[in-house]
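In the form predicted in complex with its partner chain, a lone chain appears below as structure tokens.
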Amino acid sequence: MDIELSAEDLAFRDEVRGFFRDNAYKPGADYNQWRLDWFAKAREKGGWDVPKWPTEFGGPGWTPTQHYIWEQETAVANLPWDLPFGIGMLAPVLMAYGNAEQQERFLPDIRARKVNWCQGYSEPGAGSDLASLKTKAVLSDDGSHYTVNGTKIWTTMAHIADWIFCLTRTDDSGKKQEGITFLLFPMKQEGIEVKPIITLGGAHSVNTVFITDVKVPVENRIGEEGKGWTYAKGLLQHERTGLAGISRSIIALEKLKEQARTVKRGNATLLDDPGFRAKVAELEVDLMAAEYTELRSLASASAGAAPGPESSILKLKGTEIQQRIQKLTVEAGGIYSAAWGGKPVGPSFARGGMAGYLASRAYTIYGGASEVQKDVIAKNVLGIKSSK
């Protein structure tokens, strides 16, 4: 056991910092151009544009420590916006189950951030019980294409996505996990209608997607027909490990402390208020532990071992911590956190605090709702067999 950063690690950290500094956004510049250039330059560094990809697909092959350093540095740096769907979710499936033609066709544009993907899994009737999905895909008699009909819901960024990776049902005669097929198709085509859903924070990020008689060539099927569930389950694993956000929470908590220090209470500040201070301290304690839980998980993953039991708690703990930080931000804003739209009133951080808090309520719902995650841990990690 040893967690000292080696000289090489420190040099790596400086290099990362230097890269972020040298390629920072300059006010006034064309944002989109900067974004694409940024990823291109990160690529030239040797796969820094795709840190989690394996080396055979161009990833950097970092040690766990280097991943950890990257996480920490990205939490403070101002990186170009990025969506997880292509890079983090679909790409691993393509690498594991796609054929060479598909990998060649899709991975380069994902990597260059040229094509935006969305994830078409959930349906009105299939949320936690994803395997009960009903969107139907029927293979044509000549075997050349599927015709897809159904409704997807909660599809994040469907309104800007170019493509969707979609779970469809090709067979409903057997177990519900069987007969699911993994298809890819473009979003901008006739037969696809995207309807916005406005969420509590007032934002539009999720949508309902109505799919009517959309033809999908068989070349766009990942792997075998009816095996989509297996592929998707692997992918959910990738989704969940990305959701803990421990490094970001550590930074967010520091920011919260700074904000609380600007709120005067008599001769002291809100951070000296015993109630508030205790809650901040509890969060700090939890984060200290969670950071090491994440490191343990990283270490075992990089040693090639199956993720240890500690990995299973990361999404639950991480999202709960994020929500608590958001809640304290609202508390710090006092009554000003209630102001909505219009002009800024009260301390500057209060603006947006409420929207952030409300949006954070979804963290324990998507990527596996917490209650269901706990069921999975009880079964898979604790080995508890249900007699039902």
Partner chain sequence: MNFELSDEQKLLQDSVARFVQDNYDLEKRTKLVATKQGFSDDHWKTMAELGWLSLPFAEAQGGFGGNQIDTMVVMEQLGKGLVLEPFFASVVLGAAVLKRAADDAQLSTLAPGVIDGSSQLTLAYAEEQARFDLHDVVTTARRDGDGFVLNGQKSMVANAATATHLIVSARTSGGQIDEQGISLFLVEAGADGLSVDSFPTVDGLRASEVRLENVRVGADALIGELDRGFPVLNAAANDAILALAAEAVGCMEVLYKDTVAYTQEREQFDHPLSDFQVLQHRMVEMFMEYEQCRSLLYRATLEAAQGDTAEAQRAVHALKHMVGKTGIFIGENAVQLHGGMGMTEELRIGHYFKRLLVIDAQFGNADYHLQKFAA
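After the form predicted in complex with its partner chain, can we look at the form predicted on its own?
Partners and other molecules omitted; one chain follows.
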């Protein structure tokens, strides 16, 4: 899709590209120091370190087009490693529902990337049906703290996290969406055990977290007791928008086409094959539609609106598109993709393509399974009410 950019937008794009170029990582340099310096310099640009934060909390106040440009340029730039849980997920909840003391306590360290956060949502019996969570938080008789017991699963980066934002059950007498409370507490303390889960692609990014008699001061509760489901829904909408990965998919699809041009098919290439080319064309059409939806979402966000059901549309379609790109990459690698676990053979992309495909199986599950997103869309976009 081609967006007609004004002279001001073109100047902004050049400024963004120049910043990325001037502050690129230099081989051999201390990566951790470069990372911290990069975010410090981005902050000096006027909130570039927190591009989606509102201006009152230090964000840049960009227009929808500027956000679009940023998403496009960051998809191809070599940016510092950054976990999304603090910056993109917890921070909006703190801004919307946290009190002034909590904002002053947590937001500066989140922005400075001094504290890594993880998300304590899913449980062994509460994945897509998150409201069925059973991790218990019991308030002490004097009202000073909660005692938390339970298990969280598929907790991304829990093994390196300093803190967790955690959904707990403080009341099970009413509807399951009620009685859920949003708590924050440190990970590195007695009573918390983290066990790794090795995924199908061979990576360690997710974990099981066992919580036993962990005491959480009441001042670490976000908002009101029992209102955590409301806060969690807002957080999930921010998460789902980020998981869509539209800009990254645009770049990945272009890379796939380049790879397909290197695979010979008779006197031509794989990209010239009508069947393969038709799959690529269908992907491009779907990706364009998702990109327009993302632009509408950015326009609404810049006008002050909170993420709505369009975040479920983006998450649903965006993750499906990512999976289809990975599947076509495996198809392009052909028989050589099967050798991904051993010595690389065939096209250079074949080994990574298979690993990426295996990892992508989770895309339509985490952040809310596709079936959940379809329910949200049916109810909030199409107006279809459940018969139950």
